[in-house]
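Given next, in structure tokens, is a single chain: the form predicted alone.
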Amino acid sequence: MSKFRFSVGPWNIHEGADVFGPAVRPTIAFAEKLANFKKIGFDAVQFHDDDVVPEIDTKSASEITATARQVKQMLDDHGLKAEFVAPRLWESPRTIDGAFTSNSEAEREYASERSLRAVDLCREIGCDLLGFWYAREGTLCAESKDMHAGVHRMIEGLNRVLDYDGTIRIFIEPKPNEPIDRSFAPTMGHALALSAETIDPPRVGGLVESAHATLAGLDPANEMAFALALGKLFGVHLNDQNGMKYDQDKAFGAENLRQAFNQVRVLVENDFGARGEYVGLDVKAMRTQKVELCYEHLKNSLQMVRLLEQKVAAFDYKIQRQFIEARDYEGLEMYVMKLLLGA
């Protein structure tokens, strides 16, 4: 039995399109996804704002509210909660050069207004967490933006949300590149530095995605531990990544088993979830999967977390201390590998 509660986004069940090819699977209805998420073992759903209200930019305030309430009823019907809402600030033509860091004042204003509408959605669907993945907050051309000004604009965007709603919490999900070349918030350290400069730092934290940390050349467990040590880990997205390439969102533990073990160990040791946090997955099905098998990556990732929880429970801290006291780190490393291999 897992100690964690788990969340997943509707985008994790998709049609299999990629930048080199079209969709290969039929679209699955949102209600069907919710029913299957519950059966698989998820407790909550992650949302972008337009997952809640499709084509949100074309809808009136009353239409947005009515649609959000319908989604809340669907969640209730399936015994699911909403974990967070994240404004999708990277697909609109108005954010082609960034959202909060755009060189256009009008486009920066659009990003702020859409973020405030996402706060309203949080309230309608029953959560208090807003997420920012700063997808285009950076540069494609190094000389195209003033990073000094961009950092202050991101802080201003955070402050506007904090001022709008006195109880909303915000996480920043760092990523070093893709779709931009140079991110203004590439790591958890950058995210928490931004948090510290806001008008209410306790309400701004971070979310670590395994693959994003790997893309930055960092260890995901260390990124999690850093945020945990400062009381700032508001969420995680567990997945896996084969090196510093494009963002792959592989099933958790599929590439780096020891890294996966240490991520689970850090979360267990620091009682992650005790304040209501969810362990989120952000994994993609391989494009080769048939539609009847398109949930397997979610099932496999959940199973990996639970299996690694068992390994953490079997981890002998007395043996660990003995190796540490002797400074026999070769021995400690072999102990961990034998534990993972069942030897």
Given for the second form:
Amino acid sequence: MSKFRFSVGPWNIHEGADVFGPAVRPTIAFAEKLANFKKIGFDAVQFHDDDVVPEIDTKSASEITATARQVKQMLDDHGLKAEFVAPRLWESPRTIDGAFTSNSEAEREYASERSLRAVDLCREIGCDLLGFWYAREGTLCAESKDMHAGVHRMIEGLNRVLDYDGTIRIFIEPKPNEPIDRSFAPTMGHALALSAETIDPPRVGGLVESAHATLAGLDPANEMAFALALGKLFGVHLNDQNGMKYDQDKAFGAENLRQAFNQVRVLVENDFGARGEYVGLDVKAMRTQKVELCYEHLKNSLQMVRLLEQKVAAFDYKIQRQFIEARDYEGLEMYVMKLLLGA
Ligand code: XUL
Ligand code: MN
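Next up, the form predicted in complex with D-xylulose (XUL), please; the one we just looked at was the form predicted alone.
All chains and molecules follow, beginning with the one already shown.
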């Protein structure tokens, strides 16, 4: 049994297209995904705004509300909650040069308006958390944007949302690159610095994705611990990543078991989840995976969290203290590796 409640996004079951090749698996209907999510052991669903309302930019306000209510009903029918809504600010022709940091004022305004619609969606589907992954806030050409102005525009964008709804909470999900080269919010430190400058800092926190931290050359467990220490870890996206290359979203623990252990340890030690937070996954099946087995990466990731919770329960804090007192960190490291190997 896990002490955590888990969430997953519908995009985590996908058709397998990558930058160099087309889809290799058929599309699975949303209702079927929900049924399987529940069966596998998830409690909540993460949404982009257009996961709730497809082609949201072409829909009227009443169409948006009607579709959102249907989705809420489907969640209720499956015994699932909504965790958050994240406006998808990276696919529109109006966000080619960024959203809040676009060089075009009209495009910046589009980003804000679309974010406010995402707040409405949160309310319709029953959550109070809005997510910002700043996919295109940064540069491909280093000289193309004024970062000083960009930072203030991102804060302004956050303030617009905070001002629009007095109880909505926002997380920033930092990522250093991809699709942008130089991101304006690459790490949790950047995210929380932005938070501190808003009109209501307690309502703006961060979400750590393991792969994003790894892409920044950082330890995901430390990124989590940093946000936890400041009371700012609003969510996590557990997954894994082999070094600093393209974003892989591999099954949790598949690449770096010790780092995965330390992520679970930090979450357990700091009572993550006690304020209603979910342990979210953001994992993608490999392109080679056949459709009959396209949920395995989710099952495996959940199993890995649970197995690592057992390892955390077995972690002997007295032994840890003895090694710390002797300043024998070689010994402590070997103790952890033997614990993980069951040796
Ligand atoms: C992209 C990523 C997104 C966010 C949600 O790398 O992780 O799926 O988690 O917008
Ligand atoms: Mn993510």
